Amino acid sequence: MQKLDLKIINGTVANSTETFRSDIGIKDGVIVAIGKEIGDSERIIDAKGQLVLPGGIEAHCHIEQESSSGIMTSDDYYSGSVSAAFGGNTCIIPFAAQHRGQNLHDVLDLYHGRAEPKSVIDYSFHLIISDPTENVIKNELPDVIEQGITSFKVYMTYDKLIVNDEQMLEIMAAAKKHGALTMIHAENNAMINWMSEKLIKGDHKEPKFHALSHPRTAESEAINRAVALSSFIDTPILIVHVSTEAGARIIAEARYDGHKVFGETCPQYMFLNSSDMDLPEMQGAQFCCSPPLRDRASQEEIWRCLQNGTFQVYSSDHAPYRFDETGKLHAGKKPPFTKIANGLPGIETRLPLLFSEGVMKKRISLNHFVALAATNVSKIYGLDHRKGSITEGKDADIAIWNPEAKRVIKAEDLHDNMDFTPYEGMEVRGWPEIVIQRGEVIIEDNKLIAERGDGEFIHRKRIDCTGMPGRLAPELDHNKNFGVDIDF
């Protein structure tokens, strides 16, 4: 029996799909033994009393990124790697985003150069795609995928961002040529200047109105529309921070049609709502985010549709941007709604606010937190190859965590460049208290291990649509019925 480089003792192991008690030995970075009696090792970790998680894989999050109006994040790669880790994550996946006129090989280049050198867990890129031209359609996009990352994201809003419906049936026909998925931010691009536009005219140009220019029914909207794209195309697609229950309802239902959709949902629809917005001076301008916070009815369908599996997948979407000129008050210390930053930080608090408010609290069970902390992800975007489960021969990512842990969440004691964090003194119960990534210790006694570098980047499978809902007939195939086949 070879002697293992690192055994987890004692503790209480849960995956997306059990729990049970074992030991787990670690070889060379990978889970190598699960059980009892499974050999000497150089260290033991006795978990006792403790859980024993798959590492946290955060699939929405934008760091060291500059917007489509020039405002970098204030997270680079290390700081919010570090902050991720801290938070119970062993990946990442942010976004590379392409601004027009840009090529794709020289996108992914400035964030394999911004990420390289810095971050302390591994990781991925999602591409954001804002100008796809026939080049970017017919030769840059198989290249990238090529390049193992299989899921990129397009905006049906922001001016600067925003592609039509035209261009993103090119971009899925794409996805399904060469087997990725597109994520959609999506929102109705007129609805939101025609609202904001009557706003401003009339004065009403305060934080809190931020809420009011992007109506539900632009997110409604804008999701039935993606669907009926993709559902022409016959490929998946991922909705991205869903915040409204009409929205929830497009996917479930979508979904128990047989089309290929996934949903997303974050915590700032679930642990906050559209009063935080109403706070004195510029302060309300810290929870300007898009879609916006909703009221506190909506918060309570959102968690339903999570507990009832509406939503796949759980993100941050980790938008850091300092409440100072850098960032929020970039135009001025008393902007317009329109012109503050759109954003909120989260990526440390992410898992111990859905594990206090979800597990502890009896709302979801500790497999159901697995699912949405590593395991959904890791297969939905190509990753469960080497992430998401304590499985035998996967990456020994893992996360100890301390169930009766208490913490009052604040902005000091967090690990990101923010100088706020809108789940200030909100209490927690449960935290991660070791961070082992690819069987090295990374986070231990409150302190960081790790170095600059030592995240690796991942190559992600393409997306096999095998096992998915899909329709029987979609409707391109018709077409061959009268002797026509679509080339893509």
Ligand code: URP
Given for the second form:
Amino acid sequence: MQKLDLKIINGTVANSTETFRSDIGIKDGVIVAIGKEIGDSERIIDAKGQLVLPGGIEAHCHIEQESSSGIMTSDDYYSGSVSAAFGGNTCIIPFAAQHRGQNLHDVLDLYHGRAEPKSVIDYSFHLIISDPTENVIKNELPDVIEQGITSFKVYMTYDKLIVNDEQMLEIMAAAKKHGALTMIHAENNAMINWMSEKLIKGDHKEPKFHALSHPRTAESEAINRAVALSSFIDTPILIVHVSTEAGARIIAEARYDGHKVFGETCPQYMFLNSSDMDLPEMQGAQFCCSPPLRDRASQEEIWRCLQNGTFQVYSSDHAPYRFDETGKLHAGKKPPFTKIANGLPGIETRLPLLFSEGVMKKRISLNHFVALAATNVSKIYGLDHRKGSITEGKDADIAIWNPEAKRVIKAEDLHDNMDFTPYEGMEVRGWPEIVIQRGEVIIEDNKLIAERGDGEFIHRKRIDCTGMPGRLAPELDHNKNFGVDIDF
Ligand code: URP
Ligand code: ZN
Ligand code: ZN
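In place of the form predicted alone, the structure of the form predicted in complex with the named molecule is requested.
Next comes the full complex, and the chain you just saw is listed first.
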């Protein structure tokens, strides 16, 4: 029997479908044995009383990314990945953002150059597409997919990022043809602009009015439209950061009808609400994100949709802008809500919040937690050949959780490059105390052991929807449209 590099003994192991007592053997960065009497090892970690879980995969975060208004996030690939690792993650999928006029190859070169020397954990990118020219659709997108970037995000709002319905169809059709997933920021741009103008004209400029300016219907209308477009050509989409029950219901119904629609929500819609935006001295700006925080009733509804499986993905949407002139207040000390940088930090707190409020309070099972932490995104985003479960042959990416650890969340204890956390003062039970990336311990005793650049780019698989139901619209179906072949 070969000598192992690392053995984790006496722990309770959980995957998304099973929980069992077992030892785990690791060799050359890979899980090679699960069971008892698995042989000698260079190093042994005793995980008695601890939970041995797959490392988290954070699949929606903005790191070292310029926003469409030109503001750089406060985290680069070092601080962002370190903060993710301390929060129990071993892989991140941030965005590589195309701004209009940019070539996708240049965009990817830029983000590879940012991530490679700095990330302490493994990473991939989703590509943001804001300029879907013919060349982008016909040549650049297929190249990008070939390079292992198999998901794109498109925006139905933000004047400098928005794509129209026809452009969305082109992007979705290219994604279908080449095996990629389209992620959608679904909000109706016209409703947001119309409401914002009315509010500003009426001198309602404080941060709390940001919530009013993004009506719930703006979200549900856009989700409905995105679902209609994607089901027309029968291609998978994922609606990101859903904040309303109305939006979630459209996703649930589309899934019930057999369309390939996935849904994501985020901690801010479960743990925060719009009253947080009504704080003195512009502090409400710290809570401005899009879609905005909703009311307390919505929090409960979003929880329910997470419990019942309407949302398969739970991500932080970490979009870190400091409470100063480099971030939230880049347009002055008292900007109208329309000029406050949008986004909340949360890459380190995503999993501890869900573990504490979900697993410890018995709202979700430990296995459901694992599904939301890692397994579901590994499957949806084409990473499951490497990551997302504790299985022989997969990367030894493991987080050892102490379910009894008690912590109070404080900005000063977190490892991002932020000057606040929206979760300040919240008490949590359970924390990932040891984090292992491809067999190397990277967090232990509250210390980082990994070096800059230890993370590797992960080439993701093409998105394969074999086995998922779906049906092309009859107008596109050769057998039902008088034998016409529509080329898309
Ligand atoms: O307010 C947010 N969510 N900012 C980040 C950008 C995005 O749309 O996800
Ligand atoms: Zn978004
Ligand atoms: Zn985002």
